[in-house]
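Starting off, we have a lone chain in the form predicted on its own, written out as structure tokens.
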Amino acid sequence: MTLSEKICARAAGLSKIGPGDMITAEVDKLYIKDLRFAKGEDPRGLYGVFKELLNAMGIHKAWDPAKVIINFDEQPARTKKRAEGQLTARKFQEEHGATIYQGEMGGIGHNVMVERGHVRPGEFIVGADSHSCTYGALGCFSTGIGFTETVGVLATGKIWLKIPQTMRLLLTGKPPPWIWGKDIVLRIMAELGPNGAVNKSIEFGGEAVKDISIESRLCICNMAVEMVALNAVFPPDEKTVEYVKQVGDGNFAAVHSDPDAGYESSRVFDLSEMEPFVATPGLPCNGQPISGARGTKIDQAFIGTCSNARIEDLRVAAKILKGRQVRAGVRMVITPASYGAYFQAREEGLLEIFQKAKAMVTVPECGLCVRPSLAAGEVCLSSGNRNFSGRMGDREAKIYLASPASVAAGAVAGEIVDPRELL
């Protein structure tokens, strides 16, 4: 079996499974963002539907509250809907129990989940957000689920799953020091296309994996859903074990694919001669070497989102911005992914570097990822994961995706440039 198949088999209490099998899996962790508690997909709201389901089942308490993690992705709430979701989430916690991260304990939920030790190799995790596939970077099976599935897991701790086929992506060669996870995943997506992994599991492997940081692996897995993959996973290695022990209790059972595991397909990506990548507006899969977009004028530079704003990203941005300033006419916004990253950046003097460079540093949250900030005709160079029309404001605005290094370099130059020129 593959790594993902082994984890799913363990969650289902089975010794052997394969692609196409239907299983009932026991969930190890359920992640829910605050907005999911607001009334939206159903006028009763998630909590209202959940209570009706409990009554119908003749039970009064949620499934194991110790395994339910809720995060407030926006603080303070900037909309009535968000405030409603946070209020309802607190009510849920009071009545049923759960772990809630807010204030200086929080940030963007996917990063908080990892940094607070809620993600461990070998676990079966689901999250009420499409980018829950991020956690596979630590060797677990993790996927996003919808409204109905979230209610069901809250009540029972179980979920149905059709075992996906697995694509194996082998990363080979020695990645240059100026290449980060965002460059790698933009290149992969450019080759596979927007529907390149529909309902499939992506398993990374190859000699280059050992040279890819945990932060970069998180970025790569985060964007698997942009290829419509069900999940993505890196095999747990020494880096994984060391990281998990740093943030958690070290109690986990890592698994690996069998030598004779069956894969639906296999692709090889040689990283040794890579140059930085950028995705042009419209789709995240519109990737190309950054030289192809060189000279594109920008109005806004944004480092943030659950894709890229971790401490590694903040460090490389600071390396480029130190002793320089953001070009006049460009607004640069840096939103750390969590308070953990924010406080670490403060201790290392990175925030001071950003401020001297005339960049705006905001509190950790989802921020500009989905908040209108662009007028018609404006161009944003973003470290985010989506560049759809209208994603960050007017539908006539344009969003380019790139690594934090490329975003920082663009902010200084006032246009898209190769970050190697400033490193």
Second form
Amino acid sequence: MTLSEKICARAAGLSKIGPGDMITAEVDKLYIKDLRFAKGEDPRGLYGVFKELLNAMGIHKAWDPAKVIINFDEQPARTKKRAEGQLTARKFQEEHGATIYQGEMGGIGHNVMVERGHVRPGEFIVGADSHSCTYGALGCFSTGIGFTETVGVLATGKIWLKIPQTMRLLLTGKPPPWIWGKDIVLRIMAELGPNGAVNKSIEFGGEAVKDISIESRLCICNMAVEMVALNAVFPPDEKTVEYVKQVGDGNFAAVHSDPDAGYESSRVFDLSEMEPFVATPGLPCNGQPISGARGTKIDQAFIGTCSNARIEDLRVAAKILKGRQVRAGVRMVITPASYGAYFQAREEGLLEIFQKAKAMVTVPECGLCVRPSLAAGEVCLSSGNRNFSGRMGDREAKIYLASPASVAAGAVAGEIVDPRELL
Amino acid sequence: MAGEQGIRGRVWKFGDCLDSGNIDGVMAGVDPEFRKKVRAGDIIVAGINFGMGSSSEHAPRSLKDAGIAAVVAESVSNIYLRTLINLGLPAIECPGISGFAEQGDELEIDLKSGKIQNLRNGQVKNFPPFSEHAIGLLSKGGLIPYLRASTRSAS
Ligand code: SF4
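Could you drop in the structure for the form predicted in complex with its partner chain? We only have the form predicted on its own so far.
Following is the full complex, with the preceding chain placed first.
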């Protein structure tokens, strides 16, 4: 079995499973974002539907509060809906128990989950947000679930799932300096095309993996949902173990694919000669080497989101912005992905570098990823994960996706450039 | 309900890579008038990657509320597929469906045997049959009613 299949089999209490099998798995951990508690998707709200279900089932308590982690993705709440969601989440915590991250413990939920040690190799994790696939970077099975499924897991601790085929993506060659996770994943997506990994399980491998930082792996797995994959996973290695021990109690059982595991397909990506990548507006899989988009004028440069605003990303951006200025007429917004990254950046003097460069530094949250900031006709170069039309404002605005290095370089140049030109 | 007898309905065709933003408000991002044209029992036929992107349930619920009887697409994002089934609306992955069904055709779908018949020309197309579990969920009207019923009788 593959790594993902093994974790699913264990969670389903089965000794062997394969593609196409329908399993009912016991969840090791459930992540829920604050917005899911707002009265939006259902007029009764998640808690309302959940309470009705518990009543009907004749039970009183949520499945296992120790395994439920809630995060406030926007702080302070800027809409009534969000505020109501956060209040309801607190009520849920009081009545059923759960861990809530808020205030200066928080940031974007996915980053908080990882940095606070809630993600461990070998676990079966589901999250009430589509980018919960991010956690696979640490060698666990993790995927996003919807509102109704979240209610189901809260009540029963279980979820049904059809086991997908696994695609193996082998990364070879030594990536040149200044090639980051975002460049690698944009290239992979461009080569696979829009239908390349739909509902597959992705497993990374190959000798280049050892050279890819945990933060870049998190960015790569974050984009699995943009490939419409069910999940993506990096087999845990020394880097993983070191990271997990640093953020948590070091208590986990790593899982690896069997030597005779069955893969639907295998593809090789040689990273040795690669150029930074950028995705042109519309779809995240519209990637191309950055030279092809060189000279595209930008109005806004954004470093943020659960895809790319970790400490590694902030350090890289600071290297480019140090002693330089954001081009007049360009708004640059830097939103660290978590308070962990924010405080670390402050300690290292990075925030000051950003401010001296005339970038706006905001508090950690999802921020411009979902809050409209673009007018019709404006162009944004973003380190985020989605460039669908209308994602960051007017449908007639354009979003290009690139690494934080490329976004910082673009902010300085006022147009898309290869960040290596500014080194 | 869907899981028990066959589904029969009229086809509305859509393209590839429709993210949940486009689907929200009964396909309002693609055709703002669709909400008025669609009738309960109609079937949506779409291309690849139907429902990619956000896991928000606004979009799938809007289809359910409009009375869509089934979604058949070349491929459907996993979260979306599970969400639709959990809401009691069958979402079917059927490669080749775009060339098989045209706007206004009438289709008859059998989830158990994995067969779609185009009643205009009698042609039949196969898809991987639904598991008993999925049919069970659909026949109860979705995950929540299923849990309400099953756990009560189990305990
Ligand atoms: S940063 Fe953007 S993509 Fe990530 S969880 Fe927040 S809203 Fe979603």
